[in-house]
Each structure stands twice: as structure tokens, then as C-alpha cells.
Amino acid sequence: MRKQNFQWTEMTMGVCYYPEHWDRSLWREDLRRMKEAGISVVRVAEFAWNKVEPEEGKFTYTFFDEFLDICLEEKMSVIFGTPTATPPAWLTEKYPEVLNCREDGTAYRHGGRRHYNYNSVKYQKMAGRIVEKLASHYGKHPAIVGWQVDNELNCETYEYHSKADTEAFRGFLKEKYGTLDALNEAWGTTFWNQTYTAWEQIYVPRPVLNDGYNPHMYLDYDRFISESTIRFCRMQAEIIRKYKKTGDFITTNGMFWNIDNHKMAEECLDIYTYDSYPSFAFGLDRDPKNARDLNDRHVSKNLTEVRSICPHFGIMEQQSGANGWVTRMAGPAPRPGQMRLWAMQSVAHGADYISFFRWRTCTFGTEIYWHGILDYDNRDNRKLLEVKEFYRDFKKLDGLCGAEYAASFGVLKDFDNVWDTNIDEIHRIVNGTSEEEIFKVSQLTHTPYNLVYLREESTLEDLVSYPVLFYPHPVIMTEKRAELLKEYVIQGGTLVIGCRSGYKQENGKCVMMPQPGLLRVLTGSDVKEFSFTHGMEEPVWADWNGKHMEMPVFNDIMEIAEESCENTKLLASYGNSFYSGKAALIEKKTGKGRTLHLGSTFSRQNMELLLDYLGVKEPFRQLVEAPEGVELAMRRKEGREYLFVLNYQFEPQKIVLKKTMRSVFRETDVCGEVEIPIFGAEVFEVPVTK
């Protein structure tokens, strides 16, 4: 895991602010209430192109001038953003070449947000040179402590369709393949008498009937487009840069579709900040029937992701109020206590910076019902109030700014094999269920986890540290990766995968050899036959030493293979189906460690068994008896723990510390049983063993 350019030293509280929004006769006065709530830091500008660049060529910069120079008065740090996500009008207009494509190549047009396209010369020419400006100008300013490059990469859309798309694509696929010949072999061309025979007939994805697209082309499509967001980001962080004053750091905001986010974190910024909106699962679009279990609990799946990323990340965009449009994405209001919680549950996961959206809902425009901390009316409120309470109890866990979370076991993914999902229907529903299960199995037994992501350069130390590593479905193998989870097992470890694995190569070919392929010589495994399960029958299970064992939605039909007899046991064996009596689980030795090979996707019931088995399941029971409805995190840091209990209920929960602990927020000493207020957050410092 790469180290960190930029950590924070104190847990930082800010606010995105928007002064283009707001009479000027307001800054000073927000910015002192701001401080009297405990935010010090202000994001800026994202959306302000105009307010710099009013016409082509003419730059001003009084509007920013001013606000800068009245943070600094106030003591007011500032996040400056480039404001690339939203063109002016009269740069559309000019060169509608910028503008990025529906699918059928319709352009979009000015009046929304990220409707430009990456790969346009000219929009990276003028998204460039208002990068220069602003930098040179206010690189050195002393309120800035930090730049934002543009707003939410791939949010909105992540797929792009214009003329200067298919342009790059081609030069894309020029140098990963060199000849027509090598292409159409990797894209298996001949399948449907797609053989390309000049470049010029190669386009972005475009329209087919019945969506029966060539999976090679999209998965190089994709791969096309992080590359081109990634080069994007790269550009306006090399110009600022060249300006900024040294300490002063680079991120980006968000993390969504398409991007390899890892790559971007590593060759363009210092630090990596989320946006968290956890009401979205109770929003008025969403039908109840279908709601996920976890609700607003499950954002800590995506922290766990952010944190993959970057293991001390700050939230750009932390909720603050009802979140909508006025044309969609309508959500209730934050009850009391959300607000504290959601922020609590992003420190719990890593951030080190909680910065809240927004201070004051705008009046005007798409957004109205996106509300901030105050509402139209400008008055104190609730949730002012709120943020005051968590500011106070923020600032008591100063002591663990830059803690470790604390893992029970990884879960391995890979940037291949999730693109693939976005192309395989099958992969998707399988990889989908897994993940979201060892999710719901990792909160409701309190038995956290670390995702972590097998890169080209990625090295046994990225993954000694895990005992247990989970890799649910790894379609898409290579030799180098099952070379490094080879040496993975060698030295100790566990690794586990599940059906599905091992069959296809890195261009999304299926390979010619028994699953799950080049981890055969891992799991002495071999599959002879798998299926979906079959919805007219009862659900498909196993028998573990007794134990009735959950094998949903699609199985391997397995034996144990021939030349792995020696080393290698069967575990369990299905119970029903056509197949009654074939091994569903085999555990085979390496070295000092072992694969095991479960014949389905994860489920709860059948994690639960494995966790047992492997002596990973709930790390804290020493600690804490706690009920599902909480969650459990812990952060590490210097000799010191601390325990993270987190309330998403309508309800009180109650736990039991099983010793004597300090309250963080109370500043006592507690032991025995405690009670966990609706949508209460505590944190509880674990005595030192000596």
C-alpha cells in the first residue's frame, strides 16, 4: 500500500461554501458562524469557472480576491476547487466539440454538470489553462491549505460517446495492441463477423440490438476510459503543482464508476476524500419491499472501499440535511442525532477531515432541495446544533487522528475483474451477491474487514498482514496474481475463493483448461459441471460434519483433483440437487497454508461457518457483547484502541463491556451493561494490557 502524501494532525471539521450564492454582506458573517460551530475549513469554487473567466480570455480575479482575503481575516482555511465539472455557456457554445454523447451520439448540452468530455483537445486546453490561472494566482495565498481537482470524476455519467472519444479509444488501442491483427485476436472478432480490417471502423460503443456488444471491446472500453479520467485528473494536478505552497495538498472529491481509483490516489493526489450521503437509502424513490437490511448503516461498505484507497481519507461532502433534486433523488431530513451519527460512522471507518454539505441551502437553481446545514431562512437550527455536539466530541478523539482500523480478515479484488462485472451479467449477479453478503455477515457479527486490491505492483506485504483473505470470484485471473497468492499461502495464509473463479483471461476469454484454472494447483480442485440453481427445486445446501451449509445461486460441481489427493480434504459435500454427494468444499495444503474452495457464492449463513471455522469471527467478544443492530469498529494507534459503537436503530440498543473501559465523549470510566441511545454514537478507549 502506497504511503500517504498529506495526513491530517488534528481531526479537521469543514463546510462547503458557495459565496457566487450569496450576497457579499453575508461572507463575513458565515465565517464567523462558522467558527462559533467549529469549522475551520471552507471549500470553494468548483462550479465558479465564470467567476474568473466571465468571457474567453479574460480573466478576473476580484470576486475570489475578496473572498480569500476575508478568510484569512477571519482565520479561515480554504479548499479551492478547479472549477472543470461545470464549462461556461460561452465555451460550449463556441466549441460544442467539448460537449460529451449520449450512446447514439446526441450531444449533451450546456445547463446541467459534467457534460464535457475527457478526451476533447480542446477542452483540455481550456480546462488547463483555468487550472494555470487560478494556481498561479492563488498558489501561494495563505487561507488556501488545500486544492480540489474538478467535482466528482465520473459522477453523472461514466461512459462517453463523442467524436474525440472514438478518436482517443483508437490511439488507446494503437499502443495496446500495435497491429488490427492483435486486436482482433484478443477481441475475438471473428465471433459474428466483427473483423476490423482499418482503425477507422473502430468506434465507442454505440448502439446494437439486444445489447449483444463484443465483451472484449467494452472491457477495454473501460479501461480506455479510466485511463483517460485518471490523465484528466493528472493535468490540473501537475499545473497546481508547480504553484501551491509546499504542505498544501491535492485531492479529489467522490469516488465513482469507471475509475481506477487507486491509480488516480497514487500518481495525482496527496490525499483522497468521499463524498457520504447515507439518507439515500430511505430516499422517496426507493421501494420499501426491496430496502436493504442495513439502510444508511450500509455506507460503511463504501467507506471500507475509500479506505482500500487511502486508510486516512477525508469526506468532502459529509450529509447535513434532506438531499433531492428538483427532478429526482428526493430523501428525507437527517432525524436528530443522524447527522452526528453518519459523521461518527465516517471517523469510525478512517477520516481524519469531516467536511459538512453544505452551510446554507441555495435558493436557486437544481439544487433547492439539497439542504445544508442551515435552511433558506438563515436562522440557528437543529441541526447547527448538532454539528456543535459533534464538533466537541470530534475533538476528543484528536488522540487517534491517523489510527489504523482495526481488520479481522481482507477480501482481494481487482480492477479486471470488477470492470467485468460491469459487462458479464452472470459475473455481476454472482460477484454482487457475495459481496454484499460477506458485508452483512462482517456488521451483524461484528467481524470488520479490509478490501484490498491486487494491482500490477502489488507484493506479498500487501497481504501478509491479513491471516484470512477472501477472494470471492476472481473470474479474470492471471499468472501473476496466482503466482502472489501462491506465495500468500506458502507463508501461512488462508485464502478462500467461490464458484465461478478462474476461467477467464485478462481479455475476458474464457480459457481452455479445468476450473477454477491457473488456482487449481492452489485449491486441488476440479470442476466438472456448474449451474446456476434451479428455482423449481428447494434451495441448494451441503453438509459440513453436520452442519447444513447454505449454497445459493450458483454452484461448481466439484471433485477433488488427482494429483492433489495427498494434501487436499473434502470439507462438505451438497445434500440435494442432481448432483447430492459431490464435494462443495475442499481445503487443500500449501506450505504453511491452505485454499479453501467453496462451491457457491458467500451467504451469510454459510460465512458464518466459515468465519468459525477459521478463527476469525468477532475479534472484540473479549471485549463487547453487542446486539446486530449496532456496529462495531475499532482504531489503532500507538499501543491504543479504540472501540467504536454505532447506533443506526430507531431504537435504544444495549451492550455489556465485559472490563472496565474510558467513555471518550463522557469522560468515565464504564463497565458492564450500557445503553446505546437512538442513532447514539460512543467511543470508549481500551485500557493498555501491560
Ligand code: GAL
Contents of the next structure:
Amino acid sequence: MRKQNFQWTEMTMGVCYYPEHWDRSLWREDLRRMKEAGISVVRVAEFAWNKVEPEEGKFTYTFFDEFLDICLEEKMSVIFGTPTATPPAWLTEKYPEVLNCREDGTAYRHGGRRHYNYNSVKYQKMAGRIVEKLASHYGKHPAIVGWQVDNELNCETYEYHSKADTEAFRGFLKEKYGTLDALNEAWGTTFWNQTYTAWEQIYVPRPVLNDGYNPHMYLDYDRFISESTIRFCRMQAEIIRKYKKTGDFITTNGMFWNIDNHKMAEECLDIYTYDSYPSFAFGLDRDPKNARDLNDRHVSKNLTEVRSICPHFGIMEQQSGANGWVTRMAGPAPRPGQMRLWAMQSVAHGADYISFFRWRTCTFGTEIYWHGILDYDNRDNRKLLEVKEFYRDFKKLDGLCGAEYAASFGVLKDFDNVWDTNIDEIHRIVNGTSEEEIFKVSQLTHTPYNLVYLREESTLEDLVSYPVLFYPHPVIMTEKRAELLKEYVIQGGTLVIGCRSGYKQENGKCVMMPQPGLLRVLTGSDVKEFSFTHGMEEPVWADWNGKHMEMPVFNDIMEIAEESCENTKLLASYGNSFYSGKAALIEKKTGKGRTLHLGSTFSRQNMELLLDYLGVKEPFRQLVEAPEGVELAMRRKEGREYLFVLNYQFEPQKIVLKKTMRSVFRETDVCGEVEIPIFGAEVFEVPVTK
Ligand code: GAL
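Next block, the form predicted in complex with beta-D-galactopyranose, ref. the form predicted alone:
Up next: the whole complex, starting with the chain shown before.
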């Protein structure tokens, strides 16, 4: 999001509330109890279509009129959600064409949520009408401060297989390719005799034997889903914008698959929000053997993604109790301290708004085990106390509102490559491994990073603030992107790429060029052969000036490209396997900068060597010594720096502060050894050095 149209000016706490789930007699008391706890915003209405249009074309506003007026009296602000994630039964029954379908064409039926499709003209009209009615009626209500479009676009499913989707897909392709000949060429349909001779022969993906899908078709399908989602969001945002008060924001709560969230945020929203449920990591359905490293701390990876979309984001749903639908996802109750820790995790990564999900656990429906702050019995409890404690500390961070997250290096991504991993298994394995390992090394060595998405409109300005950029596996490379990377390197940047870079063009077809294709001029590397490393006698490694370096998962077996000899250095060579002695890491200087090509995926061990070599490892080492078990993060504003220390461990952790710093929560100066309690979260204000 280049320009975030809305930003909170002070740390703000909210909660998700469903007036339609409770007797009216509870509303006022609920709002008062919320206010007492520090909650000043409620998000409402995002599934309540029937409360406004109980029958087709019959609109009634009394329910939310009454609720909003009470909010106004109680000085509670409101984020109003559009209800399009849950079309009413009367609608889907009368117009079944609005339903989304499974791949085999069977429609999803009323009863769950998100069972509609974006491309049904009927649904666009019905959704547009309810949004228009809501926005025109409530748009000027003084209690409202913001609007949420739909709920979690592309959650539950991110694939669409209805008739309307097929028809719209054909339109999308006609516009993109103009002729069937061009489409056949782009999709390589001569392979397996897939050639299309009429547009009517083309469908959104349908079941094919043994998953033998055409990958080039799939890439376009993912682009099409993203465009359809964004169009649906834009349609609603444009309607709301006509009626909302100046200063009220439009948001949606993400972040799900098959959407270019950056484009959506930029074109439709004023601010982006995220739903954070760290305790998924401890769910009963998680096989401990397959548990992802770092458990609840792993959410920091998602928060890094969110920050790349919108630097000063909000959390629309912050976990406040055990999770679980009646049918799945059962999880444990947050231990004492964990709710506060998880909320601080969001703040450390850039959130200035924390809204807990939900005020009270629902006593009926699929989510009776998705617990809120209050339990069914409605008594004050430990969780409410923890929310109050969080609020007390959160307000001490008011000065940080809008502060930047301090990143040591950047990691580049782009949506062509993100989507290619949906269908290309090799790309998925290679990229998935590196993404996880880069995150892990960043966490464990306390070397924070930002994600930077390369988009159509990206310019050098978006890159230059990072001295080092990793672009782990840009399998798809375009001339435009290669040119931008060149500019970045020439002006003094360091670019690092991994194996399998640059071997596809934008339709996902392989290029008939030596790898890394268009990047070869920057890397000075020439990939002669390549292979997965599994099946090798022993783990593959390379020798980097006497240091042993892991070369896991997949190897580019390289030489220095003939034309590049002059400015190019061989940094490391393979130490074993049939390619022992071949180049494993090559560095080439171009202009004031350099490019490194590592012939494998990134791992904790080789990343540590690289970060060290590039001089960006552990940027806080002058300030603090911290064990791996805590996360360190820093937010900076107007020359002031705040260091977050988050302890996710089930035991206390000791850190050593190397300077006297102000503990923001304890309101004392501290130095030397400090114990961070179990699930503790501390913030220290770093003294300004003149
Ligand atoms: C979120 C969703 C909420 C609620 C919650 C618990 O994904 O936005 O409406 O369903 O999960 O399942």
C-alpha cells in the first residue's frame, strides 16, 4: 500500500460483537463492561444480512438503528461490516446460480458461509444492493468510524468452480489473449492435445486424471480469482465511499489465498486488517511430529506479510480464548499471559489497533467452542482481567502509534511466483523451505526483515532502503523485473538469489536459456546441471573458505559464466556428491553493488553464514543479548526507538541489556540482566545517542 489513507493516532482497543446473538437487555451492560476494560470500538454486523433484509427487497433498519444509538449514548465507536459472506437462505434458494461449486460442479449449499461466487451477476446485484442500503442508511451515523467489506475474502475456500466463474474466466481470457491461437500458444496446448478450437471448450479447473492439470492455465486461473475477488471488494468499497463520513475508513480482514492483497488494499481500502489466531499452533488436530517450528511465534511470519501490505495495520480479530468449531480446529485455552503476549506480538510487528475476537462465546452454532473474552456464564474472568492488563500497557505505547518496524534486510516476492507455487510442486517445495528457514533464522538470530512485493508499479525507490535483498527463488522472471533488480544492484544494493531462479517466463513456460536466465548478467553464474538432493548418499555441503555450508533440498551445479570472469568471484564450491568441486556460491559485482547466487535453498545454517558475510546479522547486538527463545523487534518513530522482547516459552528467559533503558511498562530504568517471565512481553525505550 503506497499510501495508507487511514492511520490510528493512538493505540486503540476493540472487540468483535454480535448484537444479533444476544438479548437486547444485555447490550448496554455489555458496552459498559467493555468500556471499563478499555475497549472503545466494536465491530458488528458482518454476517447479519437477515436483520436488514429479511425478505427479498424488504428492508428494515430498526435493529441496528437501536444498537448504534445505544453505542452513541455509551460513547462506543463502531466498525460496521457488510454481510455478504453469508447470503440469506431465501436468496440462495431462489437464485442457486449465486452459489460457489466444488471442482466437480456440485454446489455448496446454505448453512456454512462464503458459499457464494464472485462472478454471478445476480449476486453482484444483490450484494451491491444490500451494501447500498446499509451505507446510505447508516453512513452518517456518528457512532460509526469505519467499514469492513465482507469477512475474510477467500477464507474457507479460495477456488471457484461455478458456471458464472467459467463464463467470466472466458471473458478474462478473451480480453487477455484476444484470440484462441494466442491462448493456445500461451498455455502450450499442443502438449497432450489440449488445443481449444472454441472459447466454450474452456472451463475453470475441472477434475482431471491424476492431477495432470495444465500449469499455464492454472496460473491464469489464479490471476483470474484474484481479479474477481478484488472486483467484488472494489464494488462494495465504491458504494460505501459514496455515503460514509469523511475520515471513516474502509478495510477488510485478511489474509487469504489467491488474492493480490497489495492491489486490493491499494485500489479499494484505506487500511488493512488481519485476524490473528496464534493458538492454531497448539490445536488438537496438529500432529506434534509435523508441528511447525516456533509454534505460536510463527504468526510473526504472517504479520510480516501483513506489514508488507500495510505498514500500520490493525488486528480485527485477536485471539482471546480457546479456538474450535464443533466439527474441527479444537485448541487449548490461552495460558495466563498468552493473550497479552499475542496482542503485543501484533503490536511489535506494526499493529496500532487490537480488536479481540469476540466479546462473549456464542451459546449456539458452529462456533460454540470458539471462545471469546467472556465465557457462556457471562461472569468477569481471568481473560477479561488480562484484557484490562493489556490495555494498561498498550496505552503506555501511545507514543509508538505509527512507528516503523526496523528491518535489517528485505525479502522480495511477487505474485507470479506465489501463484506458480500453487501448481508447481518443485517450486512449492523449494520456495516453501526457504521461506520457512529465512523466517526461522531471522527469529532465532534476532535479525528482523521486511517483505517487499515486486509489482507492476514497483520502482527503485521501493528497494533502495534495503542494503540487502534476498529473492529466494524467482522461478518466473520478466525483463521488467530483471531490469529493476539491475538498477538496484548498480546503485549499491546487494541481491541474493537461490537455486532454480529465472527458468520460466510469465506464463510459467520454461525458457530456452542457460539458468538463471535473465538474471545471468547480474549473477555471473551459469547453471550447467541441477538436481534435488534427496537420494544423495549424504547431505550436500559446500566449502566456503574452510567453513562448512549446508546446500539443502535442490542444487544448481554451477560455473562462472564465461563472459563474466572479470567481476565475478567463486565464494564456495560443493564439497561432496558427483558435483564436488563445482561452484556452489558465486558473487558478481555490478556498478556499486553485487549479486550472490547460492545454488541451493536457504537454511538456517547457510543463512547465518550469508547474513554474517553481508554484515546485516543481529542489528541489536550492541543493545541486548537475548536467547533464541525470545523474539526481538524494534519500532522507530521520530528518532526514538522501542525494543520489544517477547517470550513465547513455557519458562522464564533471561536477557542482558547492555545500556540503561526505560522499561515502558514497569516505568523504571533497567540495565544488565532482566528476567522476562513466562509469556512475558516487555518494551524498552532505547536512549537516543547524540
Ligand atoms: C475468523 C472469522 C470469524 C470467526 C473466527 C473463528 O476466521 O473471521 O468470523 O469465524 O474465525 O472461527
